[in-house]
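Next up: just one chain, as structure tokens, the form predicted alone.
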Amino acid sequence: MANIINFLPKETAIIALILLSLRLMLRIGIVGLGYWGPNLVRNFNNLTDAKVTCVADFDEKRLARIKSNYPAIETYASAEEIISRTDVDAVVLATPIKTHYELAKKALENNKHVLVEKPLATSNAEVTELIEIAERMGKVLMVDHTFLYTGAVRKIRGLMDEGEIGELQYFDSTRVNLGLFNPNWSVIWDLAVHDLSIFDYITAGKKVAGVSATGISHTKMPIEDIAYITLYFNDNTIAHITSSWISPVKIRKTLIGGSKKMVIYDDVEPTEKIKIYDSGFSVSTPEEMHQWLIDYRFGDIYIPKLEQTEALLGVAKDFTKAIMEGTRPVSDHQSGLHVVTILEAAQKSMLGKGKLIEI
């Protein structure tokens, strides 16, 4: 085609130029437009090569702001008239976790590109099937795990794979603060799942051998408000996460510690999110048990400069590349399935007062 327009008219060429563009520019809906719906909207209508043609939700409120900013954007009550429209390309779920499921499969069988807001859906069972129709459809399924397109993650899954750090050792995560309560799910699901996701990513997919989890609820739904996951592996890494919605602060720090180097990444920092501590330990070969020796090691502490774009945006330019380039996301279904499947096992380990759930 480009090589086309080169012999066309000045005029003519233009307007085939801008033809193109428009044919090649990914026509976006989204559905929901609660806390993180504005966010997506405004995201991808930074993009050069996609641009949001729909909205929907059911509070008038909230299409009336959007259409206020947007006049250009089309509003509906409802994701179907979205999902059945013919000239939508893809679709961004920003709804309630109950509704991924459902939304997301008539999405893929009406042939459109999925972005789903974290978690992917409720179960393994859910996320599989999810899979396995993009899968035949041949369109992208994507989860927006945010946290992966922040700088200070990304270099932390700069530093393991450059071996900087190390064999990981632990994994040592707190998410807490004081709200929002959800009625409808405990707090794994709404906090843990950020700190699980990093987790996935950093370590490459690093398989999970089994958990166990603690929670309880501190009010009259039977929805736990605070809880304690670890997460066992076939060597000596152990995870654990500690997630709150009644802690008086708010608290987003996690502790990585390898066998070369130990990592503290702390995201209410607004500048030093990450501190890299060259120190560890070692233990001496002992002749008997009770000689043991352990060598400590303290050495310099380093803060590295981070990528400071926005994380949401390279969510929205990764979905973009898969579906117009054929890349894989970072933040892909099987990341998706990781991450639910440890919340499901998480949540029956709750009800089992934290008995071990294998995987």
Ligand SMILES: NC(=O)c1ccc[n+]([C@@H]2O[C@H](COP(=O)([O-])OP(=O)(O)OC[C@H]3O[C@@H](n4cnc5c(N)ncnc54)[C@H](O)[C@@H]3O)[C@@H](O)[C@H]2O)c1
Contents of the next structure:
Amino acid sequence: MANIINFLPKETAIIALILLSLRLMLRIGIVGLGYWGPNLVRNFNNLTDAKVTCVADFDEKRLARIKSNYPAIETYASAEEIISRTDVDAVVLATPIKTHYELAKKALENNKHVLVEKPLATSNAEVTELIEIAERMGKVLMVDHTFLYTGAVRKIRGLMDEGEIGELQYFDSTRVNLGLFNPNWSVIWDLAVHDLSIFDYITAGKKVAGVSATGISHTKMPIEDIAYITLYFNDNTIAHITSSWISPVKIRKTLIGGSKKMVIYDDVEPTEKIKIYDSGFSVSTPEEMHQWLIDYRFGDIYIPKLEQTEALLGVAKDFTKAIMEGTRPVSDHQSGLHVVTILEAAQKSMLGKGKLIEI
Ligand SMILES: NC(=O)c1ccc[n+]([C@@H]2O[C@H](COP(=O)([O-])OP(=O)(O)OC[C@H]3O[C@@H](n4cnc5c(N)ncnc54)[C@H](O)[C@@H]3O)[C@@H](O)[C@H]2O)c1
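Switching forms now, from the form predicted alone to the form predicted in complex with the ligand, please provide the structure.
Next comes the full complex, this chain leading.
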């Protein structure tokens, strides 16, 4: 094609190049323009190989706001109008959790690549079915686990991969604030989803053996606004996640302990989000059971420099790259499946007041 363009008159060649580049641009439709959707519109709009051609929402005011900022984007009153278009290559869903399965299924069956906001769906069965449809249709199905695209979480994954942390002993994460109550799902589907996706990513998908969770509601609805999840494994790792919408302060802190080093990841810190402690303990081999000794080691603390680019731009780039180059996205549907499977088990465990649910 480039060779043919060389022989065309200059004006025709320019038009041909514009048409060629438009054809190669992925045409993205975004559904849901509430709290999160406009961030997706802004980031997808900043890509060079994709453009947002249309958006949909039930709310006219939300559509009008996007139209005034991006006049070239077409607006529609429902998801179906975008999903059924033949001039849309990929659909991004930023709608409430309960709509994800239905809308993603329709979009895949209408030959669209799909990026779904976290969590991918509401059950293991739903996600498994979506994966089957995506594979049958040859389409990319990805979930937006935004934190996997932050410099901090990528750094922790690197440390784990390089063996800097040693054997993982514990993962202890707290994500609390005075949050927006949602009448349709408990706090774990809103907040723990982040911690679970981070855990799954930094451990390269470590298999969870069982889940126990407790939580309580402080409203008349049976929707837990504070919850504690414990994950068990087939080795001596343990993971614990605290989620709350009823804390007066915002805490986003994760402790990761290994046999060699320990990491504190504090996402509220503006720059020094990660501190690596060259500290640990060792247990000397006991000669007699009552004589065992624990030695503590306190070494240096290291604060690494982190990449500062906006995570959501990384999500948008990874999605378009997966479509155009056939690469596997970091936040792929398997990551979505692992997280939803644990959330579903945790919700079941909360109903049974902490009953252990095997995975
Ligand atoms: N990745 C993150 O850090 C992050 C942060 C916040 C929210 N989210 C996720 O984004 C999703 C949306 O959350 P939100 O807080 O923006 O919700 P929201 O309630 O503020 O907005 C949802 C919007 O979707 C629209 N909508 C629903 N069904 C529709 C349909 N069939 N057709 C057209 N429009 C439809 C609603 O009118 C509403 O404007 C959720 O899955 C949530 O978990 C992710």
